[in-house]
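Here's a solo chain for you in C-alpha cells, the form predicted alone.
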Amino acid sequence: MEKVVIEGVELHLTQPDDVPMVWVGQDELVTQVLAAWLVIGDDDLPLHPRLVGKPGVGKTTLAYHAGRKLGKPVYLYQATMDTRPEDLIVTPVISEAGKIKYMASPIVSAMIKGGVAVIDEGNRMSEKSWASLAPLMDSRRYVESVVAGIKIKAHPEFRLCTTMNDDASTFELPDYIHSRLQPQIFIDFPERDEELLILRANLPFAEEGVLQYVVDFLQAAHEMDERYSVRDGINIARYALKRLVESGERLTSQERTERVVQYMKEAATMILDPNAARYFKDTVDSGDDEEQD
C-alpha cells in the first residue's frame, strides 16, 4: 500500500480500481464529460459535471470510461446515506502494532495522484457529508482532516465528478453545493442500435436472435415510460441463458427457442415486477435450426 506524508502525517492510499465497465456508443456523452474536466489557461479550473438519469442508464460506465481515456486512474465511491465526512477524506483505523494509521479515502487518494474521483450516487449523501468536500470544488481544491489535522491540497491533474439518480430516495443538494457540481450531463435510454451494440458488449455469449428479443422488450418498455434499463436487460438475459444451461437438456432449435421465450418472462418478474413480461413478445427467432445441447 502506497504511503505519502502530508504535514507530518502519514497517509495511506487506496489503491485505483481496475474494473471491467465497458462504454458503447453515445460519443457525445464521452466528449460533454471530457470537455468539463478540460483546463484552457494557467487560471482556468476543470469543472465538476454530475451525471443524471435513471439507475441503470450507464452513469458510473460512462464516468469511468471518460477517466481512463484520459488516461488518469480511476478511483469510484459509493455514497450512501450513512456517509460521513471523515468517510470522504481521511479514515482512522489501528493497525497491528496498535498505533493509529490514517487511511485516505478514494477521493483523497485520486487528489493526491492526479486521478479522476467518481462519486456514485451522490446525493444519497447528506449536506454535512457534502460541506467537507466544498473547498475541493472552488478555487482552493484541498480538503481538511479533522481526524487528521491536516490540510490535504489537490494535484493540478485530479478530476471530480458524481453520478446522481433521479429516484425519491435521494437529499436534495444545498445550492452552494449544486453550484459547485456543474454542468449536468443528462443519460438518457439508449437508442435501439445502441443499446443493441450494448447488449453485445455484455453477452458475448448470446445468440443474436437472444439479443435482439432482450432490445425489443427493452424499447417496448422505454415506449410506455418503464424505467427498465440495458442493465436490467442484461441481467434478465443473464439469468435465463443461465436457467437454460442449468437445465442440462439437449433440445432441438424449436425447444430451445420456447424455452427462452418462458425463462427471459421468469427472469423479468423477478428481477424487475410482475407485469415486466408483458413486454416481451412470444415468439424470439432463435436463428439456428440444428440441434444444440
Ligand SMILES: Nc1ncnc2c1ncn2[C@@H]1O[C@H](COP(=O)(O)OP(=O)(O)O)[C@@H](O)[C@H]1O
Second form
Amino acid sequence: MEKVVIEGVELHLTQPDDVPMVWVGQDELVTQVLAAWLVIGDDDLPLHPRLVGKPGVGKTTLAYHAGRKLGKPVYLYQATMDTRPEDLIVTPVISEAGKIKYMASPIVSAMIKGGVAVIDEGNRMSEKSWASLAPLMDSRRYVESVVAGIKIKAHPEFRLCTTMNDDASTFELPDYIHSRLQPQIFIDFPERDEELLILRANLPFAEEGVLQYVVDFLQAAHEMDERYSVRDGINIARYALKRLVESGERLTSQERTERVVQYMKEAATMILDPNAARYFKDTVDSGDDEEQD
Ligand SMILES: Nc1ncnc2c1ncn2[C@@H]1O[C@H](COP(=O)(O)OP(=O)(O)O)[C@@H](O)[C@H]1O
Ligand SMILES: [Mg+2]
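Could I see the form predicted in complex with the ligand next, after the form predicted alone?
Full complex below, order starting with the chain above.
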C-alpha cells in the first residue's frame, strides 16, 4: 500500500479503479467533459462537471471513460445517504499494532496523485458531506481533515466530476454546492444508431437480430417517455441469452429466435414491469435484412 506524509501525518492511499468501462457513440459528451477539465492559462482553474441523467443512461461510464481518456488514474467514489464528511477525506482505522492508521479516501488519493475523482451518484450524499468538499472546488483546491488534523492540497493535475440521477429520491443540494458543480452535462437516451452501438459493445456474443430486437424495444419505450434505459436493455438480453443456454436444447435457428423473443418478454417483466413487454415486436427481423434498406 502506498503511503505519503503530509504535515507529519502518514496517509495510506487507495488504488485507482481499473475497470472495463468504455464509452461508445455520442463523442460530443466526452468532448464536453474534457473541455470542462481543461486549464487554459496560468490563472485558470479546471471546472467540476456534473453529469446528469436518468439511471442507466451511462453517466458513470462516461465519467470513467473521460478520465481514462486524459491518461490519468481514475478513482471512483460511490456516494450514499450514509456518506459522512470524513469518509470523503481521511478515515482512521486501527492497525495490527493497535496504532491508528489514516486512510486517504479515493478522492484524497486522486488529489495527491494528480488523478481524476468521480463522485458517483453525488445526489445521494447530504449537504453536510458536500460542504467538506467546498474548498476543494474553488480556488483554494484543498480539503481539511478534522480526523488527521491536516490540510491536504490538490495536485495541479487533479480533476473532479460527479454524476447525479435526475430522480426525486435524493437530496436537494444548496446553491453554493450546485454552483461549484458546473457545467451540467445532460445525458439523454441515445438515438437508435448509437443505442445499437452501445448494445453491440456490451453484448459482443449476441446475434445481430437480438440486438436489433432490443434496440427496437428501447426506442419504442423512449418514444413513450418510459424510464427504460440501455442498462435495462442489456440486462434483458443477457438474461434471455442465459436462459437459452441454460435450457441446453438443440434448436434450429428459427426456433432459437422464437425462444429468445419469449425469454426477452419474460425478462422485461422481471427486470422492468409487467407492462414493459408490450414494447416488444412479435417477431425478430434478421439483422441482415435491416442493413439493405
Ligand atoms: N455510451 C455508452 N457506451 C458504452 N456503454 C454504455 C453507454 N451508455 C450506457 N452504457 C452501458 O449501460 C450500462 C449503464 O451505464 P452506467 O454508466 O452504469 O449508467 P448510469 O451511471 O447513468 O446509471 C452499462 O452497462 C454501460 O456499459
Ligand atoms: Mg451510475
